[in-house]
Amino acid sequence: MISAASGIQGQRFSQPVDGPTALVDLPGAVRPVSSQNPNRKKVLFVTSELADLVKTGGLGDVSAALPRAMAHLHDVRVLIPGYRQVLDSDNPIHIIGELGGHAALPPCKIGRMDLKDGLVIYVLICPELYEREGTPYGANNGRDWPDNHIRFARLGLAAADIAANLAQIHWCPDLVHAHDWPAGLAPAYMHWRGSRTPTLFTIHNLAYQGVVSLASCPELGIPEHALQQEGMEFYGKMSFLKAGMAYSSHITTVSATYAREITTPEFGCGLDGFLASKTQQGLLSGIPNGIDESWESSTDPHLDHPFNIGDWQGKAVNASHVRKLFGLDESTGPLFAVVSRLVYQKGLDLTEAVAGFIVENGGQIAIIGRGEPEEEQAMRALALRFPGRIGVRIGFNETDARRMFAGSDFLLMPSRYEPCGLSQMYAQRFGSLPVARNTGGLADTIEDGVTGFLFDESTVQSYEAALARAFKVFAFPGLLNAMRCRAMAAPFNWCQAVEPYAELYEQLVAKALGKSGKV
């Protein structure tokens, strides 16, 4: 690791390119190497999280998995802010470029980090914006940083600078793929500059929009013509998320059902009309996420006892570990898991309301996660109400979470909305059957009565009806194990999910070059 202010340049190291590894001098030019794939594109992946380095949710997982899954098809490199967690990751960083400031956005440096598997990370080094204790978005007290509009506008502008080759890093993308509101100004700055490089914008959660005051326009260098209904204006304010949607070449979201839902008032968060218009123009589509190959119950080193399909005794060993970890009594009843951000969206109040029903019927609940203080306190209170039957751990630990998926019989996901969701896929891969709301990606990845249980209404009655079905299945081991087998065999790997993205990249670049290509 190097200090962000060290200014170290010209480091010599191996750099992966399109073909054999070449030893090059930085910041000297990289000689182009021919590729066997004539459709191979250079793609800049702009994100605020990467699971290898820093994450708060599913965006970090997707940002780590999708570029790797795409590596055999396209040259995908990641741009991420230089948070303290990134700089302290023990991965060497070499300064390869500098960017000037704009309006109130400060100058910054571009560092290059090469992960062991060859994934290239461009690190936006700006100590005054990113080197802080806390999460990517706020302090450890749960409050957002007041200058987030500056911090993430700087990220968007850096992406635009790289696309315009202003960073002089000897790699210029054919396409920029920006993710969620923190990267929303990347397509916008590119559009305002007249860039011809196509952009793809992916919505991971429409509810988080990056809304700021119109008074921030001068700080961010936003042109006056952007403050209109078809631009980034949002009910008298500005939305980073809307900017990404308004100025990108195409919009995706992370499941087909969610792509339809967000065009309705119930799920559209005030943008349903805007998104319905994009759908009518053929500019909005849904591509489901996948999960990486590490989610394999027979080989996962995190598990107390790896197990194969059909090895239910091995699954029981993990269940025993989870019960001990959460202070639960020994039991032959079903074990329910909650692995979730503790926020209103996840329907935790519904789980709180049905907890008595689960316990009365012989079930236990293990809960892990962190989030809103009110939700955290509600979960702690729930454990106090049912000692030995409900256990709670505030925080997150990858090993504990994986063992919970492996040891539980059922996963509780009563989300009010769920753009895609990854936990239900993780659970199924480890033989835990989701009990989930019939919405978004949950509807697309759970086969009701076959690999899990879906309920339609966000009510206690609807939820309890699905739980009653789960208890009935648990009483018949043959049926339970048949459902487990189907769930564990479900095709959720990124190898199935990556092709639609790869094709869309090629189509957008072809369209930008004026070639035939339908998006």
Ligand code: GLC
The other form holds:
Amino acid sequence: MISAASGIQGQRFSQPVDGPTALVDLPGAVRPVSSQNPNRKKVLFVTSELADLVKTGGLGDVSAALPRAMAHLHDVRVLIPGYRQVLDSDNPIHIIGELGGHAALPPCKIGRMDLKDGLVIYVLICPELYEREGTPYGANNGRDWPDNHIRFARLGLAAADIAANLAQIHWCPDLVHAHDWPAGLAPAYMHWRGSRTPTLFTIHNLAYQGVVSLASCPELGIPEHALQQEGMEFYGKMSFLKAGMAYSSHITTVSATYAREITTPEFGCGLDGFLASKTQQGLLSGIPNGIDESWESSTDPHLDHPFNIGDWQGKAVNASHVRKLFGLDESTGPLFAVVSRLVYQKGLDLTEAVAGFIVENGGQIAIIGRGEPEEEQAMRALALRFPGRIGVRIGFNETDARRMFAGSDFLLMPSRYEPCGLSQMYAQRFGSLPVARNTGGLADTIEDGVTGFLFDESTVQSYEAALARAFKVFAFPGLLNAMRCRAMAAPFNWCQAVEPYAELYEQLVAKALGKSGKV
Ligand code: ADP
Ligand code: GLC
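Please give the corresponding structure for the form predicted together with this ligand, as opposed to the form predicted on its own shown earlier.
Shown next: the complete complex, the earlier chain at its head.
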């Protein structure tokens, strides 16, 4: 049994405050415009990453962008664990509530952080679980924390507690929107408690499932009846991700193509049958991600040389900076970029295999990312094989990533699967044409031969055929620039996602209240 949380120490928190009304007018807090929407709902967004504070990939970007994009329609607030990066951010945290423990899940506190633009963050404060050096999921050596099942069960239970008004934070959601396996137990605990608050579960990546041994059942306070096929049982174990899907009122994923793909054995990660039956019942749909307004090449403060559509000289200046940053030779050939988590999903072994082809044809590659130690090592080795032609930086920072999208001619994204993918949209917005596998959100956001190059098979042959087309286009500046113009003008934004999410929220709440709802 895990001991109770040690008290909150240090000066980082002010406590207590007189309930949330004391916080509404915090200095500097710009409230989201109160809208005319008569159906405005209170939505708790439960996530393990938020780009403002901590992120390892696209989930962090989406968690930061979507609540803001919806602020004019719904009151969306975010619940996130109090990792060290969250507690150490410059934003003050006010303790507003406390939650009791349950089974081996320790008690915790709820802090409130108001970001400058008015986004309200509820921080789950439990130092023994979250305040560690590393990423949200593991130590800096890439190993997952052994108690992740406790850490994220605590997150799910906190969401359920807030929904049941147990935290007494004077704000109770009409709907809980949980994301990926770390938040998977939120709908589950709510269901087991008989909560009538509707829940939406979004799959950002089906391959990460949070699978734990059945022996953890008592520690997490999971009822035995949950351990069946319609519940969270998964091939003799328990899956947090399956719990999220099994117990939520509705499931979404982040592109239409991926929503179809995951109902097939090739992409279903053992859950295709389960998901196909959800689709048949009308309980699974795809809503594509967007990108936020900061992706504007003419104003981006991260760029040494912001540029407009058509200013290809300006783009070339950015290319020159990237070459310097990565120790690459001066060149008039094409510059390819890899901006990626270095994991199996992203098909980096394929890029390794086509690197010789790219270099022989006069191309160069700049690679930034971090991830699995073996993948990192393989990328380092690639740079050593082709000095001056391939440069690698292991690690990640937003400024370099943005400079790479701006400076490169092409983005390499040979993902084995891609639920949505944001990098290919960022690249297009900055005039870098993606060379990508024809799957998931890549298939939905890249127009082959118009805004990028798609290839069908996860093979070197298929990849090289797309690269050969990219080299051909590069040799004809008129054609290259026409494609850049189309890519930079592609209408990626959150509008297309906001409406379907907003409608879904309203329908799910109406249905839960017994009013007509189409869902
Ligand atoms: P995924 O979420 O699968 O990594 P996306 O394309 O949806 O893929 O999102 C990638 C986002 O994460 C982009 O904002 C990208 O710049 C950023 N990113 C890429 N690699 C890393 C990394 N190693 N650490 C943190 N963020 C990264
Ligand atoms: C996941 C997926 C990625 C998606 C992101 C945000 O990390 O791998 O394709 O864009 O989540 O939804």
